[in-house]
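As structure tokens, one chain now follows by itself in the form predicted alone.
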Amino acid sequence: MNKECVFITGATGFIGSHIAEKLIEQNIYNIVAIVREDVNYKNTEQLKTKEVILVKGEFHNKKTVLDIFEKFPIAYVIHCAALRGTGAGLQHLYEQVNVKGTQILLEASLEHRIKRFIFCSSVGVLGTIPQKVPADIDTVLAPDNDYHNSKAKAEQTVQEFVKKGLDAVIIRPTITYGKNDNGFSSILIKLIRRRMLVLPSHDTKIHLLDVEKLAEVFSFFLSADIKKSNVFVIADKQSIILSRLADLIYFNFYKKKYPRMLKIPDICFSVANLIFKFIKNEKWSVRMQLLSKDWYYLPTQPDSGNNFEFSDTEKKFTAYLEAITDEK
């Protein structure tokens, strides 16, 4: 292998193939992914035809990752598979996978002197909704459900790496919307659409991420220089109004702004949530947080002298609304 070798967690995920996808079409490295062995990815056969070494086995078995960092002359690692989510499992699985997994990649990683380490972790860390807005890398860690929570023990152990003498950085992205996309934004479309999804009365401020821009700012970190702290807030340029948001969706299929009366009091969203809390479902309670409460970041610059031009939420947005129309 002429090229340097990169290690990608996560490559048939959301986040992960579009990673790949960057690293791809730059050619720069050679591309190792890990796949389960049980489950059959769409984008698989792509990653084949485009010569990434896929490898078959789960990230958080040892015997895998040791294999892999013995076969192949790993110089970074991008770590972004995790149980993703609230609800997506139990607590001793999110320990395992999320927490146990990094620790696992981080001792091969260190054992064999990779160059750097990028760690994908979540802007949950600040909790569903920051204690304050902006949030930024400065915000109090306020992990608040058993997803956040790991996401937060796994950057301690990170950090913890690092003073042993590894060269990692750690990257909280907010929710991340584009091609392919299943995740909130898929969903909002689809509530939208059907006129489902009811509004706060207030102005809610919201704070998504192109998760093309994400690709870019990963594939940027392997290189560049890190001179103060290797924590770094990923978002768009600006928030967005959730109701401008709905009428942005609405409009592109049905060329009209979302129906005002589809608004409700505010009162309505806390007592759901109370409820929800109340019967421990976790899943619904942070839809009833992330609807009605104001989340929104003040993402982080590089120090290094290079500037991220972050993408315009509305702008993207609308074309990643227009791509999937022409789809249809």
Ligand SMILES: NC(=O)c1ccc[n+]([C@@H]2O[C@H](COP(=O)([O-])OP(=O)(O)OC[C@H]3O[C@@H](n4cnc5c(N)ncnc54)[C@H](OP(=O)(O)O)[C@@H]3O)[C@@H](O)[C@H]2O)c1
Given for the second form:
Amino acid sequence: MNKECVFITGATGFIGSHIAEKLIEQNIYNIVAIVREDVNYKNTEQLKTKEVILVKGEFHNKKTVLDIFEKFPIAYVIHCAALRGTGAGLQHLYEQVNVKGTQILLEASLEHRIKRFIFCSSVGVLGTIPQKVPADIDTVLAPDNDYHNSKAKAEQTVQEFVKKGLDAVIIRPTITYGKNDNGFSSILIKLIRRRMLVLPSHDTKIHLLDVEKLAEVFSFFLSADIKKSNVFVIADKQSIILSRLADLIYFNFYKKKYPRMLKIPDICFSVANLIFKFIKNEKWSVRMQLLSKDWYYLPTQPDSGNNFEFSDTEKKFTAYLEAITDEK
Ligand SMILES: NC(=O)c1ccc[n+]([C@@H]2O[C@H](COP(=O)([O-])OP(=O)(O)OC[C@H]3O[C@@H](n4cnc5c(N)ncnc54)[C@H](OP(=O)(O)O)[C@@H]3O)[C@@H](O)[C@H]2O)c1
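Same protein, different state: after the form predicted alone, show the form predicted together with this ligand.
The next block holds the full complex; its first chain is the one shown before.
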């Protein structure tokens, strides 16, 4: 029997590469991936060695996308590519890449009557720090920077296409960790390893996500029955206290706990946050908030009778740390 075709965007990125890896391993689908010419050459070369059909181009170029849909019998779309992060003053780029790009993919998907569109959003649509914790799918959207805004707008566009008849699922992952991570967790590891991270004096509760579990979630939702909401908040089984995570990381390298003297009053984080906001350094302003406030979620279970065993952060993060230490 012919395999159905999954079209994936962002397969050269951290999360997308794990999803592509998962689908390759399952060997159920043909995979078509769009990659930018020469941008992430190393990752593209890696995909080339696998059974992935690579198409060069920008996913937010209408003609390129229409050509792909004409050429391949796309049955599913996993839309993972995005301009990510929190750079200030890039509003037009977020709009063009994250919002318009999503719309172009949605239009082609509706026109070609694909079976399902899966959009990788972010818990950032609830704000860097959600208005209530634990946050869940009923928590009000409160995007607080250009990146989060673009994700919220893209979600809204997805829902407009659902009304037009497209079958679509929105996945909202929390901050994700694992092999090839290039975001918050990898910065955390670097800072803790160099004893450069000062912790807030109170126990901040944070909630991360194992990238391998997230890849499983995407693969599951290609065929899962969705009866109620099409929006899913995805996170590990439980939150973790930041100082406990610091201990895990430090122990991995030095076999002892993270020095307790590296703690400062919470007010220092609020002041630092204001300073970073003032000098328009959104990246560090967000980091100050993530380090000093609680952000945790109620992961959504699918309503198709198939419950996920979400990952245990302590176990999976330790395994991730051991793997990166072995690599060095
Ligand atoms: N990482 C997290 O903790 C996290 C948490 C929540 C949600 N998310 C969401 O998960 C998705 C994947 O994130 P990630 O962590 O894997 O990010 P990533 O490593 O930065 O990968 C982003 C992907 O999008 C592509 N991309 C970026 N800018 C582009 C542009 N201007 N034009 C075309 N393609 C572009 C990249 O292509 P190149 O390789 O060519 O640069 C790459 O394949 C995103 O939608 C993000 O919003 C991530």
